[in-house]
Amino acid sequence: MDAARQAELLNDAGKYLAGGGTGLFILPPELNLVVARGEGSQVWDVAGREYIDYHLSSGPALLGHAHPAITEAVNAQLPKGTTFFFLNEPAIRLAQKMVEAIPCAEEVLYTGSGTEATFYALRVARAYAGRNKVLKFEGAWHGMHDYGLWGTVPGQPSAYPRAQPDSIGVPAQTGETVLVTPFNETARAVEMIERHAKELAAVMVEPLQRVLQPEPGFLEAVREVTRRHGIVMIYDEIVTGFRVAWGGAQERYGVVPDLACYGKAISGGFPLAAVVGRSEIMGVLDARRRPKSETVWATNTLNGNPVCAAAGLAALDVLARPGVYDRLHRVGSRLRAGMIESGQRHGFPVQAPGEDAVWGVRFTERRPLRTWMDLTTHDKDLGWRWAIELMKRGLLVNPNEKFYISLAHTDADVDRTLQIVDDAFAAVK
């Protein structure tokens, strides 16, 4: 164990690192830590300290920290070349395996992070359709783009379909380009694009938005209004994307869109995500059949590299497996139960919407939580107060957002896991 050390690192990285860390996520001082490895379901911090990883990197490693099946699949890459630029193999057995399973996938396009994937969707949405203008869903997450960043967090209502923007340094002028309307109430979705069809390339949803779950028909009458209208219908599957299902959320919910963006689990950890969709949208991106001038621009140095496209491989082959989204299922399952079970039974109106693989914590009277408003009422206070406890005593969480479950996750987590869930809401009781 080193203390020292981690302290020492804790106040360089408050020296050189812009916000002291890696992003917006800030732990109080006496809980912050600096991870030294991570095996399974578990990491170490630099003073020694274990924690059961329920975070899991916000998401990628759905198969546990350093999967036998990734790092030889990694190791293997790394003395034949890190990147070409060039077409390589990996890439492109990749890209066959995901179009292979997922519903809409006819061809690929590789990006850096789930951010670029959406972003360039847009893009595309845009180029194939003629029109600007954009809707999504209050509350959704579509990464750190100056398109996305509308409406993600707020506090009240916005002013639909306006939305004030969630950052400092994003242009009005996007915001103009942005519609923006509340997740599952279908009849005010329907009406807005029915009112703005002739301006709209694209409507982008989050099918499990955050962790609220679609309303039976909300998904199936924006299919059938853009399809009607011309409208490229976009999910972002950056976290659903073969963690729900196989097929992500396509198959877990049965409505197809037009595009999809994937990211996280399908690199086993590595910085990998992509567009994928019909090859008739995906061909404006062709510069073999277009001139430079009519194809979308949508190319970055490291795409497709091998490294992360080797390490993506190995992990779909993992999640092909028999059983592996049975397990899954029901590992969260019962620890969604047992959270609410022992929530409720320490006196406190403990909610857990999502899925099986992916679900909140939180505390709220409102029933049922079907929008980002809704999801507003929860004591975020509360929250974070029962997070720290739950860290406390070994537990690695982000507070009031998501528990993540990998495959490494076993029986005997989930038994620790619900003793210490149990202890912390005593906690805070």
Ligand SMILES: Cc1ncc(COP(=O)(O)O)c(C=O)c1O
Second form
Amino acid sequence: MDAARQAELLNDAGKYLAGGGTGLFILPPELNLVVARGEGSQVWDVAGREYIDYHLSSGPALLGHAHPAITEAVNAQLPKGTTFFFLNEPAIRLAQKMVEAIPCAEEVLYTGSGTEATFYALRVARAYAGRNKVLKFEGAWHGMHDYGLWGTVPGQPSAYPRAQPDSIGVPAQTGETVLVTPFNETARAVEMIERHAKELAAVMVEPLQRVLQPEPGFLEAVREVTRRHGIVMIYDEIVTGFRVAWGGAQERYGVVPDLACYGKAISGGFPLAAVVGRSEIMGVLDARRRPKSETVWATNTLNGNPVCAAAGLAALDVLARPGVYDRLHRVGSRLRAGMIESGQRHGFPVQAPGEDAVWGVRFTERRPLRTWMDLTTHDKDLGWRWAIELMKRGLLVNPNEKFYISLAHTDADVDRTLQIVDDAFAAVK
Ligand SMILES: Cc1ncc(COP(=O)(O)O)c(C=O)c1O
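Could the form predicted together with the named molecule be shown next, to go alongside the form predicted alone?
Below is the whole assembly, all chains and molecules, this chain first.
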């Protein structure tokens, strides 16, 4: 483990990987790193630096890195074969666990990623409802397919229900079937849904929209109007599932959708995601009862992979233990409160919107933070500089995004983190 080797690897990453990395995420060269290993709440880079991880691979490592229960389950599966396409026991048992845990779930469709899950959920809804259009909320992140990438991070209000594509390469025609309206603007959303009801197959909502909590009555109103018009209400629980509560956002906020998309935490850090929902709707996937030409096609080579499913089963076993969610709330609430207190003491308008298991730090005087446009008042430059100071001092974070905590974060991690947070505020003053 040394700095020269890390520099060489980063150089080769720049040469051989598109964009020099694994996605859009770009760090300044002096802070860029190659992860060598992770254990519990910590990761180490190839240069030997240690970090407390608040990124958790963008959420999946909810148990912490290299959790022994997951390692053991995966090691037990590996010598038995890694992929069959045909049914396997871990996949069946994981589906059963999800149906038992998730309020809306009667059946499960496995996918490989969250992007595929939201993509197929929309197709299932279109097939079920016999309508073409879908509605999403401004600022919601549903993955990288052409229907998700509208109005995700706009700098200014859109000409609702039309929005701008987030990525080049997304066909303009797709946008004609995607309606966008602001999150938490209840009356406006209900009016929009009613106006387009005859064409709308689905309303997809991130119930905790990035770091924005739903206002009381918002999810209830969307539930009521979608039910009244036979529109499929889909929760994107890829972040919230098994994280904000055992029963996800459906349990936390008390409003149950028709379908939900799961990913990240359900497979203990392995690539597996799912669409779950009511049998009546999931029936459009059932080739036992329908001719193939009238069935929704949603099959992928690695779906229900036994290694990923075994990891998922082990992860859910740990999450089912008593006290797990109390612990996440205790650790997260201490960190959130500590970050606000420290920032305000240094004179910054700091807020920490979200839930205790996943939240953001935003620098803005705007209160309350309800909509995506409210979040655009956040001082991104300050947020970036603060995050860089955190990273220099040994916290692994995604600047201007979210803090995720795991079951492995200890009280000692929290103490050390709050000291670093305080030093970082002092440094950017
Ligand atoms: C709420 C939400 N939905 C969907 C996705 C897409 O999932 P994936 O990255 O597995 O494709 C993400 C990814 O971060 C997400 O946060």
